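What follows is a single chain, given as structure tokens, in the form predicted alone.
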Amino acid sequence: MISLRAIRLEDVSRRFGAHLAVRHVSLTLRAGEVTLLLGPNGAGKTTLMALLSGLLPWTQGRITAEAEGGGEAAWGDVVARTPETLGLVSHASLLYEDLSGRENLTLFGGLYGLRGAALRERVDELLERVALREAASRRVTAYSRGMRQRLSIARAIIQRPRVLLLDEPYTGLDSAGVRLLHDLLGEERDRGALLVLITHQLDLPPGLVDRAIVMEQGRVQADGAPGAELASWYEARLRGAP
């Protein structure tokens, strides 16, 4: 797995027919931050998103991978070549319903090279920090949906990735499981993950984020610490004020 410092991208643009869905993003994401992507909907965020998870590729631009011991790779083959590096909580649960809990994470966990006792460890170690321990052998079809959103994120994670996109993670949470992603979140940045969340929710814990972008048609409105006076100037924004 790449040793990641930053993913960079330089005149990004994805063009759907003769709509720009994202318009000429330059940015750089660095290593051991969350950075949370705000804007209403139709902005372009899953857009970039999927960009940046390799499940679209990008009309115009390009993307790079920059490792910390220096030199760069295209971020689409590092994502080829090590999908281990890149975990994904997207609106799709990405889960098999008709396994149990358990059997997801060992399915996914073996996917990513996980073999014997540090699977059967792993596992564990992730079904009791989401809380589904006493539900790990029923099928995930019997699962509420917030029991099916915490199970996502312990599949995003069960091979430690070095980039973490979650689109949307809140659907389905109740407060307990806002505490225990708001915990994951920051347990991951502190390893050194690259994080990118999506949402609309603003009432995040005080220094759970780094860094606030602000897309609205396509493109990139406002990058900066994140804050009240953002808070302010975005919600300004979504009620349609100048």
Second form
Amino acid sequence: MISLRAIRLEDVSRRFGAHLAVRHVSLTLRAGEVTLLLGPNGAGKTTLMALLSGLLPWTQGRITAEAEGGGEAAWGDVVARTPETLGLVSHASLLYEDLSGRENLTLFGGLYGLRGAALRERVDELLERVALREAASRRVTAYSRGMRQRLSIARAIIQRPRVLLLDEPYTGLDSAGVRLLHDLLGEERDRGALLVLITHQLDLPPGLVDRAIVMEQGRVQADGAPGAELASWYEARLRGAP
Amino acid sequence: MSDRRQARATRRGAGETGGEAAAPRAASLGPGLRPGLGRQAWLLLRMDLLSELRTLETPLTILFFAFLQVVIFTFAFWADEDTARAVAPGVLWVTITFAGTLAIDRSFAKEQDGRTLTALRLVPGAPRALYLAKLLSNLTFLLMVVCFATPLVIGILGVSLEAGQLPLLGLTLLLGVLGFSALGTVFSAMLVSVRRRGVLLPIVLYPVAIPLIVMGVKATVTLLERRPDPEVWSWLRLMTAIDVLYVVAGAWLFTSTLDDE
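To complete the pair, please output the form predicted together with the partner chain; the form predicted alone was given just before.
Every chain and every other molecule in the complex is listed next, the one we just looked at coming first.
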């Protein structure tokens, strides 16, 4: 299994035709940290996440993975060789609608190589964790938006990924679901995973996020510790203040 | 470098510009869980068939469509018994092709509904397993059409068939639908994000599938006219060669197609 210490982006850009969606981004994301990606619509957050997931190639720069022992590898190589490193919660549910919650988790767990009792235990554990045990045998089509989101989060972590990318994971979640998500994020961080969270929600509980990065027009505008100061600065930016 | 080409390059691990090769120390970031291709394909196939069994959407649609075609062709071509027997192989193969296209068109509907292709691309080995699973799933539906339409055509058009001819007829039909499923699986994946894929699928699929279908028709005619077995076998050998080509090329094209999605 990968012992990832950090992902380093150096001068990374992504172009769509004439539009530069991500511009010369350089930063280091560390394992055991929750990094919050903020920014108005069209700031390049989702594109940056797609680059990190390996689903989209970058057009300039380099992304490297640093291993615990000090080794280093091209991030594209790590993703291609060991895609189970990544867990992804995206705008879409990434679930099979005609299958039940349990069947979805069993399928993805099985595809990642879990089987037998280990697979059943992991599926039960996650269904319990995301409070879907009672709805486990219902088809996803019968799930509410929030239930789908919780199942989607469970699917993303079934293989215990080292990198968890969450794009707007709060969509559809009620207050209990939000609390559950915060607990899960904390647990994954404590496990040593590297987490990147995109959200427009600023009232996050203290201590949940280790670092906040603000993007605008594809560039990193601010990078630092989260807190009231950053939140008020960001809100002022959104209102159009200089 | 085009986006698509670079997407493939990135998935292979050489995504960085400047031609940086994978660092030799990448081995330290070794693989974790590694399930086998067979097991992954079985899991995906089971999921596919389970979903279909619940809704029965595809099986009922294709079988009803096959029935309608046989009825329409019977009325259209019935002049006398000799004519009916002469057109029977063509009617059978056209029915299988058209009804099969309906099933193939639905191949990736489930993946599209929840955009699960994105999740599957993150699972090691899953694209290749998905090809195998979808190929087998399409093959299952086409064999359903074969099992339904063959006795119907033989019965309605009054084709006389001896028991000894059945294994060869079965083999002919199997080889035909295998190659057709392989082609259909790839083209269906290529068109997965195209809005009017239902219209486009036959347009791109049939020209490539025609040689195989023509061979299938020829083999069936030869068989029903009770010509010597070696004549039938010469067609079957050609069909086998084409099947191998379609299945192998399909596996390669399919993974490239998914990378481009």
